[in-house]
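A single chain comes next, written as structure tokens; it is the form predicted on its own.
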Amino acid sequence: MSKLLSAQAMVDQIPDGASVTIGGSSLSRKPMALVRALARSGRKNLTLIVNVGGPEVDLLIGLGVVSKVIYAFVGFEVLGLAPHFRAARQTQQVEFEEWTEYTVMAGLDAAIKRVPFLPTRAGLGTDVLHVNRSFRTIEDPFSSQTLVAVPAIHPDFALLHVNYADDRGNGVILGDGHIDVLCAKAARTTFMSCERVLNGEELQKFGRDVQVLRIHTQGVTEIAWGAHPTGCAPEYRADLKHLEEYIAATGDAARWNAYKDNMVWAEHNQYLDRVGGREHLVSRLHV
């Protein structure tokens, strides 16, 4: 059965107050077209769950639609701090739960395994246990060692962007899969955009690179350049020039309003035209 949906049809299913885990990592393979569609939907009070967040978290915080972020890190790599994230963190406008990369993965894995928590040594001897009261220390009943109990994370929705997919919801990830498979399995509903939809026979030629399986996805849509301005290896690199313009716009109310009008409220094809068009993007960013 075909699971092809439009981006709008996907975000229409996400209600106010939902928890949304987002795949990719930092400036790599973030589902930015779906994130912008979610921003245009007018949803509010969202909880974002990320391992290493980047422009997707910063944009949604800047638009005022986020009430809580569960994260290990949010930033712009070589370009520095995430401006809206930093401001919200300093002013406590949003609730933040600091995890670590491993514990985010463990929390999602606990949900997949249908257990309330997973035990680990991660976090012992660190301040993570003080800044995040979600964690508990427990005693191993076999060895009496002290362990950390990481609670399960149960996202309502997952948003992913992959290289290729078929209409049944199988997804190919070329290169680092980050935590996308964990997100897809742990979420109650998973939506996935891709650079190109292939038929099933073409997709199966990618073998083990078919990392996201159809049993975990409820919708797929073809959105070329759907990760922009983050990268989608080996298709294209992150657009550091655009991200610099984004960061500069966050520091001035008029420029931020202009950025929203031009880049967020625009449908994806309009967005691509406004960042120079597909041929221009290929000339600058194609690997």
Contents of the next structure:
Amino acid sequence: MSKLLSAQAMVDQIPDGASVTIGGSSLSRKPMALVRALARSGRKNLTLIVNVGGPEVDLLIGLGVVSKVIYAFVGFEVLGLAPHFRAARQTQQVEFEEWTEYTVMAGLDAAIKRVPFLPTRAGLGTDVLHVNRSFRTIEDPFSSQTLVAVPAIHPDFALLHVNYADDRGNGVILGDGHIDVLCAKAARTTFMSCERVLNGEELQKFGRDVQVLRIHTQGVTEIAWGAHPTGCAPEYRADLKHLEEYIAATGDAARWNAYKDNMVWAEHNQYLDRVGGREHLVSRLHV
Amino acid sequence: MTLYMAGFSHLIPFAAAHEIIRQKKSHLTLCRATPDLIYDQMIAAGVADRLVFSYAGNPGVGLLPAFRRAVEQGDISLEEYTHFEMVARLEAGAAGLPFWPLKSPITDLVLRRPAATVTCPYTGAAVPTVPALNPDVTWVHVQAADSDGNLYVSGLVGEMKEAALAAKTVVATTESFYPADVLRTRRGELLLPGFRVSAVAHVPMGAHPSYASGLYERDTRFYQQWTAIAKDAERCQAWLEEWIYGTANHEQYLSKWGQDYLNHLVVGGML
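Could you please show the structure of the form predicted in complex with the partner chain, as a counterpart to the form predicted on its own just displayed?
What follows is the entire complex, opening with the chain shown before.
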């Protein structure tokens, strides 16, 4: 059964108020084309669940469509803080729940294992338990140690971008898998974009690099450069020049409106032309 | 000492078990999801006085006769779990945690071993748990290892990784042994990094009569023959005398089977 869908058809299925977990990490392999399609959809009151968030979280906050973020980190890595995320934290316009990288993984893993929580020592003796009042502790029934109980996270949707996929929804990740597999397994519905759709036999040759399995995916779409402006190893690196332009555009209403008109309200091919065209991207960003 | 010899039907470290039998080790606590023939032989040889396990059987054939005899005679004590509970115990052990919560419903197995439920602090639900399992030693058999102790497995991994990460000490036998760095490109097959592995021995066909994916098939004929051998206590001891105590090492054990016999098992037909 083919699960090939357009990005538009994917975001059409995401309702207002949905919780969406997003794969990738920092400036690596974020499903930015799907995120831009979601931004264009006009959906509101989204809850975002990320491990190491970056441009995807910042863009959606900047568009005013996010009501809550569960995260371990949000930033622009070498380029500094995430401007809209920072502003939203300062003005408290968005609800924020600060977790840690491991507890986000454990929360998704708890959902996958169908238990209401998973135990961990992560967070004990730190301020995480004060910053995040939603975490509770539990006593080990065998040795009476106190541990953190990480509540299960049940995302409605997962958005991923991978190197290759087949039309049945198997996905190959060649670089760091980050938490994509946890996102795919924990979410009720998983949509995946890929640099290239391959036939199933070609895909199988990648062995254990076939990390996302078809039983966990409901939609696949081919979007070359679909992670831009983040990178997609080993093919292309993050576009730091574009991200600098993005950060610069966030300081001022007129420039931010121009950025949105140019880069968000554009189909993916238009977007690629506006960031310089495919040939230009190859020469600048190919590894 | 608590010993976990890993490998779920695949890559069962039989050569290591045979050497443990030859060296007449005793009073071991043996842990395994599916004790299989490997523990039936070890129990027959009297190396164990306790078994922590899930599903004791000869897969596809029937019961484990030596295991059954030892239980009936009271020679061995048991702690029984489901497969999933065993994996959850190892997962807790690997994570350095004292327990692991389960979705799995409480079966009557809990009446026979330590168990406890916790109250979920979010939902109020009673959640079954199992205690961590931290073997003193976990033994794995792998297709390839390098001189740094990096271990590589292709095909079915089963609970090998969890069992190894839960153990205080990890030792390995390997089908092939390489200098450091040669195997780096096989990253997808990495079972364990060398810093977690204490020792590696090069033992080709070290999983016989189980199988090593891509190298040799399971010796199903021997798995079937084992029932008759092990059912009769005297015949079982005679088998151990002839095939284990009577051979100095795994090489001699293999040559007793003979090249022609083993060639039928080898993928591609030649050893």
